[in-house]
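In the block that follows, a single chain appears as structure tokens, in the form predicted alone.
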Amino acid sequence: MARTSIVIDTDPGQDDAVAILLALAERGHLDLLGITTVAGNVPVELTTANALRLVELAGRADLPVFRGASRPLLRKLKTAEFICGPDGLQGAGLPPPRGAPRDAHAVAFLLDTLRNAAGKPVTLCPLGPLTNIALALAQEPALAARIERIVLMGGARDLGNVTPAAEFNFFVDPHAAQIVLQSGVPIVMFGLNATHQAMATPERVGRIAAHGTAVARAVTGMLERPRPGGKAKFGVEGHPLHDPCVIAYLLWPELFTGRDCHVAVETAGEASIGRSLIDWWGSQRQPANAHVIDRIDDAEMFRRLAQSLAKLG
């Protein structure tokens, strides 16, 4: 079976290195030509120290990284701290990168990647707000034909996760979420009502833990420590892996269903501000966008992780 071509564009975040160290475990499966950093869970600037401190844990640094936006696209950057700790990867304990991005700007290379991929299509994997997509796509609209699909964590069918009505990543840069998702490129989203499903339960945290390698010390770091949520806010112990659900679905698609809708982003609103507008009924009868996913297979997918996550050291 022939790989798939990927490119993660990402604000890490522990959810997100949990998904880009299941990519790199799975390279049989998935071609990661290269990440892509914007600013969101925390300012760019340890985004990208992140980017390069997870390639090389996992052995890999020689996969190029590049730096991206620094703002959204339109509002005042606002960040995630009280989440993912002050350098984004709270409980990893991972030493300051050795290496450093290239030269070229994130979006220069998504054009560059796009450009050079006729004949072989690439899917783009964004796990944080969509800036840099939405930057390449404005910059060269035609590229939009060289995306296989994007599929992307963001927006929510019910409640946010930061406002009442927004979830944080269509929130940080809602006129970028909604220039990706009126681009015309296929849309797989999964938005908080799929991946609240992905809950890191202690037993299932276990499991990783169990491997004893470098890259469960880390995971299992990350996963552990304490923040706001648990039982009191999901009913479970544990939080939700949003990001991994993202790299799973190109893994295990059968794991996951979903529905065609259309999909639009409040962006004027300042209540309402990055709501997704989800027509899961079809009431407007206007074409889908976006393929929502709205059940997951948790435990299986679960099952998986671990197995995956133990192939690296």
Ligand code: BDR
The other form holds:
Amino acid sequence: MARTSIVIDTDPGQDDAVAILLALAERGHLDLLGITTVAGNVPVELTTANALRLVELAGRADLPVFRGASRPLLRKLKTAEFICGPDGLQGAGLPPPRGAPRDAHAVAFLLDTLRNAAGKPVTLCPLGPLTNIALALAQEPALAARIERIVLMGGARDLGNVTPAAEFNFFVDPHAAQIVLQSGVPIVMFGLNATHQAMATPERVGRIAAHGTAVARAVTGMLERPRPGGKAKFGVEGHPLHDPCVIAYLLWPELFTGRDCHVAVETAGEASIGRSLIDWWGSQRQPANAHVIDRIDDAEMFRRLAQSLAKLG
Ligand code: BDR
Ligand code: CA
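Rather than the form predicted alone that you just supplied, could I have the structure of the form predicted in complex with beta-D-ribofuranose?
And the full complex, kicking off with our chain again.
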């Protein structure tokens, strides 16, 4: 099977970290061309440093990291230290990066990569606010045709996590999310209704810990830290692995099912800003612009995730 060329656009974040490590572990299947960073879970200086720390952890300091947007298109940045800790990777126990990001801006790298992708379209994997992707699409809309598809984490069919209405990535930059959803690029969307099925329970984390590698120690440290509210609030122990679902989907699509829907993002409301409006029942009779994932074979996904991470030292 030919390797899929991908770019990960990310705001690490512990769940972003596991997604990046999974992609690096599966380099036989995924050709990761570069990592672009964006402000989200923590400011972009930290998400960039964290991307570098992760590639260095995985022995892939050669992989280029590009720093991207430091704030959303129109709104003030909202970060999530309350869940990720002050540096965004609480629990990982990683040293500061030795390397530095490349000189080019993330958006310039995205555009260059797409320009050079004539014969081999690229899959974009946004794991944070969609600011960089929206900027690239706005700058050269014609390059949308060079994107094979966008597989993203964002939105929610049901309740939000940062407000009652909105999921974090769409809430932070709703205007960017709307631009991406209107781009005409085929989209696969992992909202909270799907990713909350991917729970890193203590038993599942224990299977990763058993590898005893540096990667396993970092992942275990991140996933064993307490989740604010914990079981009393959510009814289940552990952190949801939102972002790894995106990479798992590229590797093992048979573990996921969903439905083609029209999706828009609320950009005008106050209480509802960032809400993903998923027309699950097709009542608006608008053409579908996203494949919205709904069900995950989570037991099998975690079994395969543990196996994959064991490939890293
Ligand atoms: C999303 O928000 C971030 O905090 C996570 O990394 C994930 O991308 C979940 O709402
Ligand atoms: Ca993220």
